[in-house]
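Starting off, we have a lone chain in the form predicted alone, written out as structure tokens.
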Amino acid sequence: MIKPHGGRLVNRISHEERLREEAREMPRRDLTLDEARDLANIGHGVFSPLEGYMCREDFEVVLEEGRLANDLPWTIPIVIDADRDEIARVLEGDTLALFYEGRPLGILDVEEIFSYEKKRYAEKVFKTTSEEHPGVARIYAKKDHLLGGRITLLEDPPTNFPRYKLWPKETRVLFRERGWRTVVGFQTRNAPHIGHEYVQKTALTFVDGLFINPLIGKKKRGDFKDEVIIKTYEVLFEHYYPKDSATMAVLETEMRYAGPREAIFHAIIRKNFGCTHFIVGRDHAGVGNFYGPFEAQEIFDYYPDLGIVPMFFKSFFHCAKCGGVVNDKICPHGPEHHINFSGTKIREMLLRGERPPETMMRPEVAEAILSFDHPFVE
């Protein structure tokens, strides 16, 4: 089986009751749900090889070069912020308790406390400083200092989807038990249309297993809600997917909308889950017009040492003359015969209570979406 990123699956978990009690006496930092989820992602090795939040050197090299200080590919800073009042009693070398909803979820051994430039952070990661970009706006809302150091995870945050919550240690066992030597991962924040199904099944043709890994977490207005994404994939699996060669588990983290850099980040995460291949579509992790349609594919040229095989899909559509879903490499017909899979058009139809045509979306998927009064993030 493919090795985790960096060669070892990180495990920063402790169930010692003593540490829980000690945490209640420490200075504390309260976490949001997305922060709590990423604390667990570090602890369970989803973000291997990271063992905690980035210190200054890794943070700076990631911004400038898209790599860790040891030259391992890594493109998204994993950091935790704080203001001076919040950490007034905390010095480098101290220990900070990390709480969520009144419970100590983890401990941070504070190695460094450092300041940073928010505009530079935004420009390097998102290629823009515009607050219209949701990722940039989140950076500007951060506090003025970052805390770096190793963490110890004491307890997992709650999940709304326990049936689909699997950590890398568990997915690797699952893939091995199914005899999957090659596995393709698919990142999604959308309910599936016919184009998504075409991409997934085309990729599955070349590997042993398909791993659908929906992102559950903070998203921008207009994206599908988490429960809608899960419900639609459940009906798709029930009616259209082979049970022995496809499976699904959730990735709980926020959507960053970092385009090319996030494509690499997503690939690394799926490598840690045990995937050997990763699907990269048009405008992967993009938002608005901030990135070119194929930038998220082109960036892989700079990471020949990534250790997971990207599978690129540039364009696909329904061709009335061909009688099915095709791509521009195999269809000789003009655009007058093509129906493109426009996410905007599908959303507009669903908002009007209309079912998209079967050339665009499976009827069972459309019905599942329409069963929700408010299927989109508001």
Given for the second form:
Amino acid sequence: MIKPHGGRLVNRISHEERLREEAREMPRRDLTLDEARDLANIGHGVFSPLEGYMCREDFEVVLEEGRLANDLPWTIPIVIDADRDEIARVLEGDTLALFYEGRPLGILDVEEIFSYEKKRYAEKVFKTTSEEHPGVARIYAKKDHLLGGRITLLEDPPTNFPRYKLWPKETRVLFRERGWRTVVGFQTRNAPHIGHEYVQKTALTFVDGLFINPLIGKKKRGDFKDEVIIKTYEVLFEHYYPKDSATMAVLETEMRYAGPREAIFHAIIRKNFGCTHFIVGRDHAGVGNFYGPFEAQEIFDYYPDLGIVPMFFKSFFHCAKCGGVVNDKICPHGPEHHINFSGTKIREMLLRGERPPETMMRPEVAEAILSFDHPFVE
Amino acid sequence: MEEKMVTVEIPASLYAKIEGIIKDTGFKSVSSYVTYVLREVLAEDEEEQEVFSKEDEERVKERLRSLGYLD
Ligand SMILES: [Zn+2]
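Now show me the form predicted in complex with the partner chain; what you just gave was the form predicted alone.
Okay, now the whole complex, with that chain kicking things off.
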């Protein structure tokens, strides 16, 4: 079994009733659902080797080098912000209770309180300072200070998908029990069209198992709603996927839309889940025209020590001359013979209530999407 | 996350060779490259260390079965 990032699966969970009671007496910070989800991700080792929120040194090295202070690859800051009032109530060395909907979900041992430059954060992580970028806009909306330190997770936040909620500890047992020595992870925030299916199945051809891991969390307008993504994969699994070699579980964290840096982050998370391989397609985790179509693949050159093997795909399309679904590496014919799987075009058709052609999307998947009154985030 | 560092010695010629290898890669220094290589080598020999007990594992399997992930 592949080792978690940093060598050890982090477990920062405590069910001690005493801590829960103590937490109620501590200064507190209320969490949004996305923050609560990331707290749980730290606690359950999804973000191994992180044991808490980054202190200044890790934060700085992540921005500058795309690594933790101990040199391990890491590209996305995992931080928690605080305003003047909130930091007035805690000192370095104090504990802070982290609440969600009136319940103490965790405790932060405040090791360091520090300020940061939002512009530089944006520039380094997102390669832009434009507020048009949804990830950057969220950074600009953050409070002015960051709190670093280890956390203890007392309780998981609620999930809308208990049926598909697995932690790395569980997926690792699952892969082992299934006898999968090699597993390819697939990140998605889309309802699957034929192109996605071919990417996944091509990858699966060379490994033992396929792990579809839809990202559930804050997205942007126009993205598929979480429940639509899950429903469409359910029907795809039912009708088109081999039961012995494919499975699905959700990853609950927000999309950052950080393109190349987020591709590395996504790969590390899947390594922690026990994947040996990770699919990186065109414009992975990108948004608008902020990143080149293959920047998220090129960045992997910079991380020979990542510890999970990226599988790169350019594009799949239908070729009339080849007579089927092919990709850029195997089809010699010109674009006049190709029908591309355009997510945008499919979305437009669905918005008009039309069913995309079967060459683009499985009819069962189209049906599932159209069964929702409002399949897209508004 | 901060780790205490210590010094080890390697031949100067090897050092120079590594400097050449890491040029244009993500490695910041010869030390970080050497650390990476050593971690890789050691990981191969290490026993698969489980973070949880037998009962714990049985509970995980039970949950996986109840969710339909395992028969
Ligand atoms: Zn062709």
